[in-house]
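Single chain ahead, written as structure tokens, the form predicted on its own.
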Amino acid sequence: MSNNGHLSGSFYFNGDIACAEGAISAGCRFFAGYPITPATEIAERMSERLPEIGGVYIQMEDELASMAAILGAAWGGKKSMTSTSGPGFSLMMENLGLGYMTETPCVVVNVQRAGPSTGLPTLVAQADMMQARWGAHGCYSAIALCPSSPQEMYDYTIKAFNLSEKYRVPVLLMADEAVGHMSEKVTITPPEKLKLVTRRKPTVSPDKFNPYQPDADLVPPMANAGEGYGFHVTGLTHDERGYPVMTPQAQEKLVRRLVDKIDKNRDDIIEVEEWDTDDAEVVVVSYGISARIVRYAVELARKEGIKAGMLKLITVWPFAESTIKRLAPRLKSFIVVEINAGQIVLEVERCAAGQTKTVLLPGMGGAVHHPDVILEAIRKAAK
């Protein structure tokens, strides 16, 4: 460890400290958070390290007050986290609205587990997928990446927060409970090379400043509290000053901006990973743990001489459509595997949008899938 609290190395952790160590690293200094299962050695580890390095660690009382905490440390000026799973995932959703409202820089980390309701605590699941959507009320527009190894929760914390701090608003880390629990070799990357983003401040004096007047990119500069900049935070529709207008012409302007902030810099945002596309006649379509059994299986196809590929979804939301539809026109089908009922597989049949099959592998949680099983549906697929 480095005089200032920083690991530099590499280490054999799990995914959960993984998360928290990256949280380090992207300059995360106050956690807020509740303990749950699978989530809650990402809680244990910042309490531990955040005070090390000058950071601040509370255990809150619930998941509610968790999220309004690391929203008002982040105007604070602080890049602030807190983590959860399924059941706390729910109760963090209207304050999770909040944030989108208020455009307010965040990372919210679910490692997700078996329900509804209590479920298998300790057990893996991906169906918290379209919550991580539509959770909140409201019409807005939600980045969510999914990272399948100890390595990629690491290096994907960091990501989150970056995003966080460009567009100004909460990111979500939707891991799952295999990859919080397994354990790898991690890499830490030493600070000095380190290429993180930090929150733009407004150029103009306080007199002339307005909290949500957006630059080019549709993002606003962001003043915190205490620098002289007067600001107004609130959850109704609001002007460029930030005060509250209750017309249906500024809620049109405002949520406008704020779907389109996102959407329009998808190209940005949006990140997969493809292998052996270019010749395929069927690619599984998969994220977090499921993505590494559908490689290995990809593998047993290709030696099978089926001409199958594979399509990891880094980014989850923003859904990839373009991928999906430069893909679908000259496929036999697409497979997705997904530890639910069924959740991104409509995403992808929809942009599909019938030029190929469409085929669901689902999984109701508790176990990832067989390779052998995901096999048999690409042989299946490819007839």
Given for the second form:
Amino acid sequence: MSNNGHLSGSFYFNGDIACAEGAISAGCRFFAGYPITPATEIAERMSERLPEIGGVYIQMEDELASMAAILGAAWGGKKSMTSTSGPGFSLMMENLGLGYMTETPCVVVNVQRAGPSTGLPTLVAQADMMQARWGAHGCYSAIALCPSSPQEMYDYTIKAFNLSEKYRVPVLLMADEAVGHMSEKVTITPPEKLKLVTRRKPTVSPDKFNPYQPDADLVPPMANAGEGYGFHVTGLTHDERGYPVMTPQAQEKLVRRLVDKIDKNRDDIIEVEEWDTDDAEVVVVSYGISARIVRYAVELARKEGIKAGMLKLITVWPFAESTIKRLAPRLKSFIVVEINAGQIVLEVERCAAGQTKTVLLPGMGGAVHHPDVILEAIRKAAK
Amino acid sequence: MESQVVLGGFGGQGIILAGFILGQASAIYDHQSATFTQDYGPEARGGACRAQVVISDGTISYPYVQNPTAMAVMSQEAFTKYTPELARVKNPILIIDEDLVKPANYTAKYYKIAATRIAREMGRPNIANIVMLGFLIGVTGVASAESVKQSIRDAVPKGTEELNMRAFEQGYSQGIEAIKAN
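Alright, leaving the form predicted on its own aside, put up the form predicted in complex with its partner chain.
Entire complex below, previous chain first.
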């Protein structure tokens, strides 16, 4: 182990452990959580690692408290994280909303399993994708990332922290059981090569500080508790000073900004990968573990001479509208592969806006798609 | 070149750990691409479980076993459930724990070792997985013995390394013998 708690070199990690190590590399030093399959290994790893490196791990009484604790830690100046799966994610929604309203940087990991309710604890699904976008009540814009391998669990956990610090927003790492429990080689980024973002601090003196006065990018600088800056944190609609103001005008101003600070920076936030889309007639859209299966199926289709390509959504939220709009006019069809009854397909269909067909390959959970099913759909769509 | 290995048994036998050790040996010490995935139920012990390891000198997009080139089974249930997949492959290698599996109606060639009995005679029944892994490596060579031994040292509880080395050697030497006898 090198300085500051970073490992160095390559390891054979499952996705959950890679996620925990990504958090540590990103500078996370507070974790509060409640164990749940298939996310338990994240909490377990953090419970071993954080005390070694001057961090704090707390096993909370439940997921409501876990979410509340990481918000508090963020206000105390720490980079903080929690991890869970479907049932716990549902419990976190109320305080996640508080995180959006109070613009609190933190990372929430959901290693998705099949639901609803307790469902299939040990088996895969990708059915919380709309919950990630709309699960808390009220208006807001969310950021959600989907890793496809243990290496991406490491890399995108770091990215999740960077986005949360930059935009002062809870960021969701929407993993799935297959990626969380799969082991593969993970290379740790050396500390000197890490590009880390840390929340912007106020530049004005404490008497002139307004905790919700945004800069030009719509993000307000953030003072930590105990640094001499006064602030007020509330879930009520508030003005730049943080004081509750119960008017539609204050609501318009604040909530518009909460939406815009993500949506107007979408080009900076969104990351996708395209393979063979240049000449493609059929593009298969997917994310998380499904993207790996799709990649394999697209390779098989190319071997048959079919002009198939693939779009992998790394940021599922905000949605990559411009990519879909650019591809749609020249395709015979999009195919969307996701382990749910049809969620992200609705976004693809909306952005394709009738310019091409959109075919859904759903899955109710418990297993990834068989590559032959995807290959057959590509063949059919290419005809 | 791609190897697809399945280890099957019931929860508590160390099937998952054996799969992890093989994947780690290939990825970290043999410098191959290697994915390790697992199927298991909510039970802590007793449920059917399976480890899948895909080893390749290229990149692996599909991380699951479709056409198993080698399979080791340590329970009758695993035999019944997983061996039909071997029909998809030319000359697959099947290995059974001969005290735990009766290979009824299996007409192709297979290898057998009394992994659990050997482990018990060594004083620790729970190293049967490592005996089996040693035998698998001896028979198939899907990973180098040195890499697997290093991977075992990394993965097993402190203080049990030497016992596990002996367990591996027991299985490995029997595997080499079985190949010679073939």
